[in-house]
Amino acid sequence: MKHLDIAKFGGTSVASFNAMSSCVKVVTANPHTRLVVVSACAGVTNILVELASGALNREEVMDRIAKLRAIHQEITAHLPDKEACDAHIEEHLTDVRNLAAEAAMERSDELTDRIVSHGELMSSFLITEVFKYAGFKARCFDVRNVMRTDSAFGCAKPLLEVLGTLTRQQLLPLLDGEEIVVTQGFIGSNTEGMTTTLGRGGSDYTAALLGEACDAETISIWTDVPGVYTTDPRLVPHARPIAELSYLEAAEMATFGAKILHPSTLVPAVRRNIPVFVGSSKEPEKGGTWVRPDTATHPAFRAVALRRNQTLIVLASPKMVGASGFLARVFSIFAKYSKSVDLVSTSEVSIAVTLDAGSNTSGLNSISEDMLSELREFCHVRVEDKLSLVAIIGNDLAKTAGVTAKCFDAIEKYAVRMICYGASSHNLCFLLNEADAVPALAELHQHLLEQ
């Protein structure tokens, strides 16, 4: 259909009956919004990940199931067919409880994906019922019918060609009907029909992938804040909204921890040149941020971002001096164990790399002992955790005099474990101790963006 807008609502936007009702108002105010993508209700995924860990005893499992029931029954209590809705939710909770019992015997990423998928399945069912209660025609569509992925459970990659074909065959025809179509973010299925997930924050990615497949005109990401800010306003009160961002700036912000957009979201949008709007479902009248191919202004400093839960691996060997092939050997081992290296810093006899735990559904940055053993065969290995990454995002940083001086002045009282600068003219990164990260973020914001 022409002028199609795809609306994605995050967990806080579907956290309660009132929040879902606000979503309904946002969607129905725009006649071009025909497809709605939702996350699980706020807090639900974290509980499901706990249940999937296999670390809870029977009483703890029942406590978490009760919490899930309470979250969803707050919504069903407002619906006319409460008993039928409760029964539907109870079917999901029974399945979750049974799967949690399996996880207690042997945890796996495949089992985790099956468990956490119930969050989106329950929220999409309930918001469809809220649409109907408000007097609108709506239907719930299982995104696993079209969101085909590989089998990398916990952080699966979409099979784009198959996804596009299935979407055009099964989903696109529904958007020309009278019903608003509601579907799930974050989840998919592999070629064997097994449930997969796209990793944390994957609902944004789902919306963008479906937008690309449906040739949408716009993608709207609705959250709990009116747009993208210069940093997280919950951490720095003086953060201010940004009216527009370029694709590149937004991608840098997402990659380095800004939670408003998932790092992969913009890739499908860029491929099809689709503008992305970010706004608040609770306060849509406040406007938001448009992410476009380019912007009218290109300030040296646009934003600062924080990414927690970083692991640093330092590899040292005197054999590095003047040797060829050392880095190739290191990275081949990381590739063998499917570890994506983030930042890299080198010296004559050592290399330091960071790994990010935030993308996997489980949130675990599991470093295999087998991998470490292979690395120790030819170098000394040191692993450090409880670190955070603070990133400065801007434009032409490497060509602007005084940039590094301003940044270092702002964080002069904090010990910096690692610096990454030069590979991109759009970011400058500092790795710090976890306890110093938020104060350093606030200092950088004050020095660079509040002057």
Ligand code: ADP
The other form holds:
Amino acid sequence: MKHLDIAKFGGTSVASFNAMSSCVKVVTANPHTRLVVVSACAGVTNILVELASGALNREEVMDRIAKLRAIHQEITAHLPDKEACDAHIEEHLTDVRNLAAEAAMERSDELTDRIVSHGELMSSFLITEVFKYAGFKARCFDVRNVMRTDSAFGCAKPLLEVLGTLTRQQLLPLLDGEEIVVTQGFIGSNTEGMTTTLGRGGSDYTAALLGEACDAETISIWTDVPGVYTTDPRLVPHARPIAELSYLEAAEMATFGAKILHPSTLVPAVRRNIPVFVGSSKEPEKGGTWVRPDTATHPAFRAVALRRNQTLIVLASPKMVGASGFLARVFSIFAKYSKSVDLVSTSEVSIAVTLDAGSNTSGLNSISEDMLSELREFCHVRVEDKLSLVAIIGNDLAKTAGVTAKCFDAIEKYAVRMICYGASSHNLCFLLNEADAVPALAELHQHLLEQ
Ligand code: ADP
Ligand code: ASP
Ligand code: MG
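Can you give me the structure for the form predicted in complex with adenosine-5'-diphosphate (ADP), which would complement the form predicted alone we have just seen?
Below is the whole assembly, all chains and molecules, this chain first.
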């Protein structure tokens, strides 16, 4: 299909009837937009995660179900076939309640994914109805027919080959029809047909994976801000929108905490050279950011980002002096527990690493006691939390004189727990106490990006 655009709308973009109506305007303004990927309505996934935790009592469960009903009924209230739509939502809520009762007996990641998938299933159903009410032909497609993943519930990995084949067989032909096709972000299914999810914020990744499979011309990520900014505008009011970003810069930003893009979003886009647009569904006229293979300018400082909930593990062993194999042993244990290491720093007798606290749907702390005791068998282990990572993203950082001085000057007031610099010419990272992170981010923004 020629000139296909895939439009993804996040939680706030589908939070209410009015928000959904703005999405309809955005989609129908571009004749190339044939596929729409939606997140759950704002707040819904968090409530579903609570219900899946098994930690709520009966009253709390009923309270959460009532909240879910209210969110979705605000939308059905505007639809001509309100009763039928309410009945459809009620079926989902009954299923959620039954599954939550199962979770109260014994929670599991598999059950959690089944519960949270209802968020996207409900929002996709409702926005399809909003399209029809606005006079457009639309249909809702269950993405689990094509989004094949492994069985890592909570943070499943797509099985690219089969996902590509299924998408081209079942989804692509629909895009040539008259109807706008709406589907769910975030959710998938394993080869046994069990529901999985791609990790929190995963709808961006769904859009990019489907874009790759359909060979789309563009992928549009519509959210609640008009583009990618020099930092999170909610944290630093002076943040400015960036008109153009390279894949590399955007990927670094997403990896280091810019929540606007799920960290894996750029991976499929890069494989197929698909430009990604980021804009506001409420204010599309404000324009946005184009993320492309490369940009005309390569400023040393492009953006700063914040990633919270970092865990630092310091492993010390006097036997490390002059010995070989210590690091291999440490990393094989991290690999065994599927822990992704972000920052690494070594001294003669110790190594410090930060671990990704994880973004799966379970919301559980990912540092397992079993892993720590395996490490304790051959070294002294110290775990520190309440830390945040502040990253400076730019170009040729390691080749430009004065870069480090500027960065250190900006945060001279704060204690720096760890520094990472040199592996990539595109970032410089500081690990700081959680309480210092936002003020340090603001100082860095002011010194590096507001001059
Ligand atoms: P959606 O529900 O549409 O996926 P998200 O909440 O996941 O939206 O992402 C949008 C939010 O990302 C913004 O509201 C903003 O607070 C945050 N954000 C973090 N870093 C940036 C950045 N560099 N530029 C813009 N927004 C950012
Ligand atoms: N609804 C999911 C979440 O809240 C996925 C997404 O919004 O992208 O994490
Ligand atoms: Mg998001």
